[in-house]
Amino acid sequence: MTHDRHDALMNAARRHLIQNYRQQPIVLARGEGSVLWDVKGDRYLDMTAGIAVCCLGHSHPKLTAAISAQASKLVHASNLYYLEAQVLLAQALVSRSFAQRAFFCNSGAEANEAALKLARRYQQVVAKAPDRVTFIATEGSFHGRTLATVAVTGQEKYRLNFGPLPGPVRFISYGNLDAAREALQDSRACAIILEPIQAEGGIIVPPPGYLKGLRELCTRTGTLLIFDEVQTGVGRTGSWFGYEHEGSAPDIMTLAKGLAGGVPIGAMLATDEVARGFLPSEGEPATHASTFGGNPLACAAAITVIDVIESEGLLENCREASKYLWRGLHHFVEKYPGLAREARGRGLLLGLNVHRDAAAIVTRCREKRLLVSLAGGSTIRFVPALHVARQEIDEALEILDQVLTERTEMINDSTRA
């Protein structure tokens, strides 16, 4: 019966879903901690955590209880009124970050869209600089799939056939302060948007001093600094936010993915000064809004995620697990020099960059019941739950070791032939 159900669901998916994703051929049904089961009952070790979303793993009892309790009280009410959970979440995020103000929406793309709009309106209305309209973005970046966020995404494959896109946008090389210095001298520069670590671009960590240097350049030139922390935020790098590793606070920061542990939410945080850009003039309607943004259910989930990260010491576990996993990935670089190029990342946003066969490696890992994902086309990405245990890391590394051995033998056989 389970196989029949799997086949029926697969057929229904192929008939009724818009096939914009390249899904692997499994149908997931439930999860617990770092483990998922499909409808056939097969077990999978999950090192993707919903692509850095399920930071507490699956079915965490405190998160489940909080969602259930909030659903029994209030799921949604209009943002025409103050909402208790929304105010408490804003307070929690502000107290842990550089910001004084928060705006809530439903996804990372929406948060980045809000950030771009805020930057434009701040320059035009508050800074009285209407000519400052150009966004500076980085090559290899990923900021979302709305038209505006695709426009500032520095990978052509995401922009292809969606033009004309909003602009103007200027792309510069990531990690290159000289390129940023030249671009920010342009009197039309509105803001620069970038990720503290390029995640979808291949888990690229910038050189030391880069983020701090950008902060200094932006302050000197009057350009707003936007950090897209959709993937690096909420403990993923071993600190609450990625910018903390260099102590270089932005003017605007965006969050999503791990913020509510799997419940859809996005947030844009800003300083008091920059947040003035969204204040409506007398008699003017709201300058930006979201019907579902900051709804009580999502906010209650996010408050619980923050509480659990602190009460269960997950930032410390993230740092310790990171060291352990990184050593294992680096060992593969030494063991498989013809296949593995380097270990990359910070915290539990780590990857193994390979010379070839990255997609095939991900597929073979799934066949062996390990779920990992691809970043940047050639990096095997590990973004497990923040409470991942050493024995789970050992299991993942053992499976990846088997797959790398297989791929190496295939490469050697083909070379000999």
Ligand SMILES: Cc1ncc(COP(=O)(O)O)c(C=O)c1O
Second form
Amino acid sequence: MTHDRHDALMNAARRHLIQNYRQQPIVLARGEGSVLWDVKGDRYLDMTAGIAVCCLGHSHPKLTAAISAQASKLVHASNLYYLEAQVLLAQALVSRSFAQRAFFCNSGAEANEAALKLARRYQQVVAKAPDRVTFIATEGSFHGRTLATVAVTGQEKYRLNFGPLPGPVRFISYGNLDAAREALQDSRACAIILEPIQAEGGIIVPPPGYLKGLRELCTRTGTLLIFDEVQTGVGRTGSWFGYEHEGSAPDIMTLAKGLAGGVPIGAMLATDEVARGFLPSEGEPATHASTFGGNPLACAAAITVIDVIESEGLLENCREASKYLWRGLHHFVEKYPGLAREARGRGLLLGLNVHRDAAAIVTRCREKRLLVSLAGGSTIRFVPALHVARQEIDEALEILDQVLTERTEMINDSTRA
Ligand SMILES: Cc1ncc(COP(=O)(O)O)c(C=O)c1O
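Switching conditions: you have the form predicted on its own, so give me the form predicted in complex with the ligand.
Every chain and every other molecule in the complex is listed next, the one we just looked at coming first.
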């Protein structure tokens, strides 16, 4: 019966959905903590957390209660009015970050779109520098799928055949301060946008001093610094925001993914000074807006996420679990030198970079009921819930160990043949 249902849903999916990502052939029905079940009742250990979204795991009782309480109070009323939950969330975010102002939307791409628009408006209206229109972005980056955000995404495969794209955009190599110094000398540079850790690009941590160096360069040249913290934000790296590791605050920061623990939301935070680019004069309408952005349901969920991260000590757990998981991944580099190249990342944004067969390893893990995902084509990504337990990490490492053994044997067999 459940198998029939699985087959029927798979057939309907193949007929009616426009493919989203590279989809594994399972149909998920429910989840609890770090575990998911499909419609057949099969259990999966989830180290993807909805691609770094479900930071409290699945069906966290406090998040479920907050969503249902808010749903019975007010789901939506529009930004024609001030909304209690939205104002409280703005306060919660600014009090934990460099920013004084927040704008809410519904996804990471939308938050970045808002950031790019704000940067242009700031330069043109506030800084009175109308020639500053060029965006500097980094090779290997990922910023979303809208036209402007693919335009600043430094991976050709996301831009291919979507042109002409908004610009001008100049790409520089990630982690290279000399390249940034050279690019930021351009008097037409509007803003530089980058991730504190490149996530989709393969979990690339920049060298120490890079983010701090960028901050100094931007301040000196009048270029705005935008940190895309869609994946690194909200505790993922073991601090509230990725930029804190170098104490180098941006002018604009974007958040999404983990912010509301799975309820769609995006946020763009900015300093008072930069936010002036969007702030209308008295009596004028807003210069940027969203129908759903900052709706009470998403904001109530986000307030609860922030609350639970603090009350349950999840930043501390993230840092501790990170060390444990990283050691486990690093051990594979020693055990399988022909296959595993490097353990990388920070907090619970970790990956095992492999020499080959990354997609096949992800598939084989799923067949063995472990969900992990790919980052950048050759990195097996681990982004579990921030409360992930040691025994869950052990279980995940045990399955990956089996898969790496199998793969190594296959590689050895094929080289012998
Ligand atoms: C760093 C970064 N920016 C932006 C995005 C786009 O976010 P969304 O898919 O919510 O539009 C992602 C998604 O993976 C991301 O990792």
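Each form is matched to the other, and the largest set of C-alpha atoms that superpose within 1.5 Å is called the rigid core. Numbering follows the first chain given and starts at 1. Since the structure is predicted, the reported quantities are computational estimates derived from the model, not experimental observations.
After superposition on the rigid core, the Cα atom of Y21 is displaced by 3.0 Å between the two forms.
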